[in-house]
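Below you'll find only one chain, the form predicted alone, shown as structure tokens.
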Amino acid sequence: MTDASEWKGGVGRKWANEWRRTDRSFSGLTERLLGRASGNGLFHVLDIGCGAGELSLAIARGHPQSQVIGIDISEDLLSVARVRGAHLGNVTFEHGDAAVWCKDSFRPDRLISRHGVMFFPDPVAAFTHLHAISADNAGLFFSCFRSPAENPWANGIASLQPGGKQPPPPGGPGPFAFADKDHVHAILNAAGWREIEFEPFDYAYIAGYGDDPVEDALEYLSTIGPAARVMAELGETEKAAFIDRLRGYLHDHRSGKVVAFPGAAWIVSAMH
């Protein structure tokens, strides 16, 4: 599991350095999520766990009349987002925990998040707080992974490590905490949200691209994500063997200039 303290430190720095490849990997999902979250009457937008700012910047560009605030606990990621958004006057990025953050006179009518809500220590309390600071009839839109079984990159990478450890189960701490839609529905319902809906969305998780997409993917996955976490815990001999297995696994998923895996997400929506 990646917890808040890690995002505030080395993990956040690594993701900040990899923002281009991260945005690329989620490009298909981002487009769909933005399509669901956009619409009329969009004036005050809160991007939860905004990271390097991809969603915030897209909303700000497409809705110049709106005020967009991105919030994240990683100062390193926020530094990237601020540079990317320096030319836009209607977006700001703030350091904070969305579970307790609030701003006088800012009551969001849209709350959005790309895979940024699965790590709340107390999700009911967090979503209750977000409900409390939102405008009447505000819309909540976020994406989260479906089960590891539907995301073969997760099981595949897990199977390469010594002992073949599997990702944490749905409902437990980690990236698949919100895989079970009944579990998520119960959280949102307890927090006061209504009209809760789940759209299953499949997309290409792009890990590598270019003339040597396998090495591009290897560099990317060796820096952030589950493979990087495995490698950090291995000795040099085991690490070298793991990298060889990972390189072969990536080669099996290469098609021309792309290394991609099936990705499976929920796009969750709810109303205030």
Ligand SMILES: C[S@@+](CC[C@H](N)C(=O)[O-])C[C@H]1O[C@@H](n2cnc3c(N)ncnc32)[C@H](O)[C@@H]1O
Given for the second form:
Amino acid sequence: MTDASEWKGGVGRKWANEWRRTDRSFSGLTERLLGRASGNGLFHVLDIGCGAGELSLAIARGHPQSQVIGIDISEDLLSVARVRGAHLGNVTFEHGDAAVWCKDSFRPDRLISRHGVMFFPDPVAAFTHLHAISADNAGLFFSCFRSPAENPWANGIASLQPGGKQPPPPGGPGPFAFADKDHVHAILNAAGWREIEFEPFDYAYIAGYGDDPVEDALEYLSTIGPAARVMAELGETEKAAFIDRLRGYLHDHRSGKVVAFPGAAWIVSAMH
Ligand SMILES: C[S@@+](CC[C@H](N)C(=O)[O-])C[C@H]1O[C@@H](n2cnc3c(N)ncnc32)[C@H](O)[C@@H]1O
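Show the form predicted together with the named molecule, please, the one above being the form predicted alone.
After this comes the whole thing, all chains and molecules, with the earlier chain placed first.
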């Protein structure tokens, strides 16, 4: 579970410090999502939960005729995005809760998100609102994780903690809240979206890279994600033992300069 207050505070701050490694971890997925979301020209693009701005920036660079707005609830992530996009005239980053945000002069005809839509406390209300502010011909394209079982790094890391607890089941707000496609279909359908489709997309979730990719991955996973969450709750002795087990686990997934895990996402699309 990652709620709004966490994104607005410490979790957002940590993600802001780790945007480079985050973009690297998602790179295979990003290309596919951009390919799906960019077809048939673009005009007014809304990036929901834009974080440090990778999707917004790529669209703004590749489609200079488009006007792109990225919205997020984390000021720390928005600060990074604004610096990264300062040289581009067709992208802005705004602070706001996507469940209620709107701008009279901006009716998006493309709504996109890379893993930014699984944190709404009331997803039907949020997607109903996004439907209401969109143009009649709008398309929605977002990625989200499939189940923890299909993302072995999640279950693998959970099994390293004392007691080997599993991550919370899909359902409540959090990284795996949209794992069940029937659940997501029901949300979007109830919110008025049509032609809802799910593409299962597998990619390499790159956790570490370089001459010592294990230490690189260890530093990254100690900062954000499920391992960081576990570590924050452990005492010093248990934490040291967990880090040892995590280091071994990362070694097992090293190939040359890379530590990577199978990553499994949905690319969800829908029409207004
Ligand atoms: C997993 S991160 C993904 C960030 C970014 N899309 C990326 O791919 O790097 C989820 C993002 O959603 C944002 N977020 C969560 N709830 C939100 C809401 N209600 N409105 C806008 N942004 C939200 C968080 O602050 C965070 O930046």
